[in-house]
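Just one chain follows, in the form predicted on its own, and it is written as structure tokens.
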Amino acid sequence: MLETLQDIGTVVWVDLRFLRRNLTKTMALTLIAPVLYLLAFGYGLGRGTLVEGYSYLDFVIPGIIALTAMTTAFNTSGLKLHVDRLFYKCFDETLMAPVSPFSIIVGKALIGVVRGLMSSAAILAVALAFSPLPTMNLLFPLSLVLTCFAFSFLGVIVALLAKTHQDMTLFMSLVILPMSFLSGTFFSLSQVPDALIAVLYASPLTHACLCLRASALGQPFPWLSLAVLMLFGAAFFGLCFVALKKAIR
């Protein structure tokens, strides 16, 4: 067990050093889009509007945090690994090291989790300056950590399977971008036609939004969504091993 933890630390240490050297630029770039969403949708268009009995600003803040966690975790773990594997070719050194596939996958995903949590905490601090949320319990950080892990593992999968830079861009355009706007981040699912509900609930971000919003606003907590989010994380984790085997061939 101790050896596995040391191997994971060895894998993630290189990425942590890169993050530390570029921390200011990284955080600035990460916060631009969420703050713009917060100003435009929450404080601008939604001012004075009620959704599910809450002000739209309170309603949209958990969705923006979920969106921030998804994009940051996916981009950090996925794009960094993708560039290292195809451009710098330094991922081959990791594969040749006496480190288990488990340690490689968890180590490469952890940097996405770390950045996802940092960015989410930063945008939460900014959001609370606009509108203090009614309530927040321990299920909020739990849901946030699960969200970061799930999308970090997804980023590792795509980075290992992508054969070109265009493949990575295509996945982000066809999957990540639509998921960002169609998972209840900016609107209530009660407003969606019944024919589309099943499609929206197939998105892990939908369940992340439901969990974060319920724990932040004092709504009844959707335990089923938390379980589904955990299942997505476990499934993505398992698929990472399949992708790693294909990448080694």
Contents of the next structure:
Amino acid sequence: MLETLQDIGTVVWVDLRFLRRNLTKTMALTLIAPVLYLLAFGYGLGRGTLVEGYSYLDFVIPGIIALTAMTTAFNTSGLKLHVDRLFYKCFDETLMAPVSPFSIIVGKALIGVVRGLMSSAAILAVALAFSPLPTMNLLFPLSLVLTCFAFSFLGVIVALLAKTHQDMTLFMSLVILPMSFLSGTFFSLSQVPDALIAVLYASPLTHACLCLRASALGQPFPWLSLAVLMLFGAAFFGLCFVALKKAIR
Amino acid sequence: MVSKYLHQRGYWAVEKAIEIHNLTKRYKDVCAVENLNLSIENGEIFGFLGPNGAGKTTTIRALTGLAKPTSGSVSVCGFNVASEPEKVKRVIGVVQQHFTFDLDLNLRENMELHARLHHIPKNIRRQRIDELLEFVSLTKQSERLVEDLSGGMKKAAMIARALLHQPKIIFLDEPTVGLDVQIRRRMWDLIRKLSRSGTTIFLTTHYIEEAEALCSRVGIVNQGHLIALGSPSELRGQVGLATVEMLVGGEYTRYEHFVDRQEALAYMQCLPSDVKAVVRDSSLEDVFVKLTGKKVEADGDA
Ligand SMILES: Nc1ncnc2c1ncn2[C@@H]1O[C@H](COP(=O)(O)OP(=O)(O)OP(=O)(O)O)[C@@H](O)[C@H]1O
Ligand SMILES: [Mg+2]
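Moving on from the form predicted on its own, kindly provide the form predicted in complex with its partner chain as a structure.
Entire complex below, previous chain first.
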């Protein structure tokens, strides 16, 4: 047990080292896109519009945070592991060390969680300067952490299965990008035609959005969505083990 | 009575350091290793030779758990690699053919990562890293990014890193490629010293003289098949202890092997006068060339 914790610490230690060395660059990189979204959708486009009875800015901020958490968590853990495995080949060293698959997977996912939370916190700080969100309870950070974990694990899976760097980009364009727009991040689910709603509910990001939005705006909390998000997280976590086995060819 | 009991429970059976049983590894269209059988004793320095693409690296990857055998089984220190990977990982140290550093980190951080992954206690970690870096003359480079080190320095660092956790069995895949003479000789001494203290060494190299100098036994593979196995002198005996090296027409070199010098000299008498010929002792390289049908480059690189 203690050893497992230690090993997780070791695996994430490397990535934290790198993060610390490049902190300013990293933060700048992760902040650009969401700040642009915030300006374009929230401030430019959405002035005066009301969605579900809230100003569009208030409505969209939790969505942008969910989006940021997803992309940052996925990209960070996915890309780093991908590089470790296919380019630096130093992941071999981790594989040959007496460290359990559990520690490797959690350790490799943690850097995504750390960065996902950092970026989300930064966005939140920026967003609060634009518009104070009505309420904010503990369910907000809980949903956020869960979102980060789920997408970090997803990043680990894809990185473990990718055979070339194109596989990684392909997954981002085919899955992550569509998901970021088709998950109720920028619009209310009530605006969506029934045919499409099923698709939206199949996206884990939709549930992340629902949870974050409800807890930020003081709506009744969608416990079912939280459960679905957890389920996605658990499924991705489980698939990490399968992917790790597959990575040894 | 007691000894028989212990024997039955496997306590007294001295485990082989490495046991390879019918190992086959097939990739999509190539068979990298085919039906390989090999066992290596504790404390042995075993040289695994073969031309490019013969399957040496693949064998090491199977032994270290990085590749899954298509069929057959491998065990290290008595532990099956497939079913008890974590026990195997505790006893092996590996220098891969290619560099495996985290290039975002400096040299010391890479060493520290390895030490942590192998659970070296904090209080001796630093000291051991310093000793090994000193040994490969990289103390001054320890704070530099690995990316910025020269090729030979990286290779030396790979070796230093693999020794950090004092493994019982060490796999060295072309460890001395690109090393300067000083460090290479120091490596050889180190390998011998490790072997004397009971460490088993599994070494691949294209420098046949390196294998000749170090190894108690060598195996030669070609296209995934083991084609020769024995001590260097046994193998030399198989092709003949004397070799006549001829320069034909000033253009290409031919080799003939003979049981002893006398026969070789007798053969030389019969050569036409325009052939320049010398007789010398056969080397392991002669064995290698004869068996694999190819001349290895004297300075073959990775
Ligand atoms: N991941 C892989 N996918 C497909 N084929 C592979 C893979 N790894 C090795 N091979 C093939 O297996 C064969 C043996 O390769 P291996 O790397 O074991 O040779 P080697 O004896 O180490 O050669 P060298 O002396 O050049 O290092 C080669 O034909 C190689 O192309
Ligand atoms: Mg090789």
